[in-house]
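Coming up is one lone chain in structure tokens, specifically the form predicted alone.
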Amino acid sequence: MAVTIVNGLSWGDEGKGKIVDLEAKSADVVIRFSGGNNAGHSIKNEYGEFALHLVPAGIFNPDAINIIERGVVIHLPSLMGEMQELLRNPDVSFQKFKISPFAHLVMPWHIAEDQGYEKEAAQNIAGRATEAIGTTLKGIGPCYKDKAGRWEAFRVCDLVSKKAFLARLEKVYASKAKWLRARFQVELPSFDAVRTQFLGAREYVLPYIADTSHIIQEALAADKSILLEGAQGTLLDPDHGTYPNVTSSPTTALGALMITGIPSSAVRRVIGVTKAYVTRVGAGAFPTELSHELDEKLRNIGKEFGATTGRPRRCGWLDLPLLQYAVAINGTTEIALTKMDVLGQLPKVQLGTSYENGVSGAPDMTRLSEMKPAYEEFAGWGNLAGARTRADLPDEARRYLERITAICSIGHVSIGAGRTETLTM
């Protein structure tokens, strides 16, 4: 059995949407675990740039089967519209997609709670004493709330039924619309506008509703490959990541594997994402963060802006302490590097190797806040365009590379946008 996971090795927009669209040309099965449409896996190749939030970024490859698999939340419009852009492009292919009926549903009232409460914390109002996290205000916490309390979640299953979907959908509007008003005083949009909204998206994926359990579970036993496409990162994991500043699903390795049933022997390669910098969006603890300057350079050199939102990315060295630290959490076999070509534009560059306070290996994630890096200076080694294997690149930038592979070793590094801009290490 041939299965290879790729996830982030920090707070997502590591830039997995490329090396899952270069893996995926020799896969059989793509299945995106976890996460919604507040991912944005960005992607340059021969079809063109794409900036894909709930399909799975091995939709590219025609032979491959590509699931959304049970542990991804999904805002039935957002989807809709996605796969219509994607039609659009004479090469894309839906014929193989297929939707967990396991799936839960964004509804427009997850959307709403999710404002509601990012506006209360910014405002210090209700009093609050927490800070606003920072989400990307899609509704998706609010989602994986209600799929935890059971009681009015809504799953994919769920819109097989016409007739069953329209009278639950009316019931747990009417209670969601009372509590956000009396909580948030906001108004949902009619019930009218919702029903009408979310039949048509019905109408849309009931063709590509499947037992995905069966098919992935067949894929094992006929020595298929199967590549396991994540969301976030793992600083973002609610159990492993910076929390409360953290998504709401897993987005480790084995998160992945509990997700969609795949037993752990199977896995070949764990593909663990970085930058060879470090970004973040929304608020948290930050140790590498760079000065305000310095900042606005990398981040208008990198084009650091969110996929999803636009949001401007927090931008900060790399951090190996943070770095061994997701490495072991999820049983990295090799680091995909990613953005080398625009970190070496800078004059000098910094790598963060410790920590001042006394602290060596895994840093404590209660006090990370409190973390003063200790740094190593590399020489800036400019444009790697045109390489084509590690001894092309200039002597600063296999230094560099050197010093990540003490943690684990790295199989690919990105020198451009493009899916042919990647160096097989």
Ligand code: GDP
Given for the second form:
Amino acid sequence: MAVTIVNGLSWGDEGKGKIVDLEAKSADVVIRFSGGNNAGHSIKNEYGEFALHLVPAGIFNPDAINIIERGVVIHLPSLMGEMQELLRNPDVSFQKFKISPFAHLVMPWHIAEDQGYEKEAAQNIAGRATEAIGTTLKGIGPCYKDKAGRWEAFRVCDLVSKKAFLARLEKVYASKAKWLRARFQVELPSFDAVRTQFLGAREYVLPYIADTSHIIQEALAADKSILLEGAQGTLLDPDHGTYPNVTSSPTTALGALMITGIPSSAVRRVIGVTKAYVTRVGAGAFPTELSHELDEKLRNIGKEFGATTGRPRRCGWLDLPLLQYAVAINGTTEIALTKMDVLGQLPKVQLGTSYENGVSGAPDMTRLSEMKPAYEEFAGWGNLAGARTRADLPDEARRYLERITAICSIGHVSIGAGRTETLTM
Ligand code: GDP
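Having seen the form predicted alone, could you give me the form predicted in complex with ligand GDP?
Next comes the full complex, this chain leading.
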């Protein structure tokens, strides 16, 4: 059986889109398994440049079945918008696109709740219960909250019966509108507007709802090649990441299996994607974070601004203890290292190799903010344009890669956004 998982090894934005796009060329089934339209995968291939948020990156392979699995939360207007945008390209087809009936729906009240909590926390309102998390304000956390709660959740399968859906929509709308008004003094759009929006979206997505579990099990039985596409990164996993500054659904390789119902014995490759440096959006511990001036420099060279929110990303050196932790959690079999071209443009590069405060190996995640990294220094390796194999890389770049290989072998090194700017090691 040939299941490949691609997921992020740090705090998201590792360049997974590019690696999934490369791997999806030879996949029979591509599955997005978690997260919502808070994720943004940027892809540059022969069809053009795309920012995908919900649609699996395998959509550019006309022979692949593309699935949104049950662990994803779907904001229907965003999904429709994304599909319509992709369909402007005559080579893209949604004929083999499937949506799990068990995926949950992001409702207007989820967005209002997300915005309510984050705004309240940011304004330092007296008596506030929490710090701002730095969410994308897209309602993702509240949707997963209702999924766990069960009482007021909506799933894709609820759309099938129009009558039952509308009856329940009206009831839950009334309950949520009342709560939001009392809790955050905000008003939802009118029920008529919500109703109209859902009726339109319902018509649009009904043809894509399918028993995806059956499709996956059949593909496994037929020994097809299945690619599981992660969103966000391991350090944003709610259980294994830097809680509470994390996302609300699993981001790890085992999370992918849990959601898709694929047994671990079927997995052949676990590709962990990391940039040659590290970025993080929003608050939270970041041991190798750069000083202000260097941070700004790397951010500008690497264009490190959120694909979904435009927010500037904090930049830091690659942190080997944290990388080792992520590799261990995921059972990563190979690393895909992106943006080597960007890092090499700095005159000097540092690599966090251990923590000074006596911590060796993988870090104690309960004390991450106290960790002081020890660094090894490298001279910047400059322009990598035109390199095709490892042998084409400057000595200093090769030395850098060797230090990472001590943790896990490297499968791909990416030296630019395009498909061809990739060295297969
Ligand atoms: P994802 O969510 O993990 O897919 O990450 P992003 O969508 O934020 O992708 C990172 C960005 O870097 C995108 O704009 C990619 O096109 C770009 N990119 C990916 N790999 C490389 C690389 O090796 N070098 C450069 N210069 N850009 C890259």
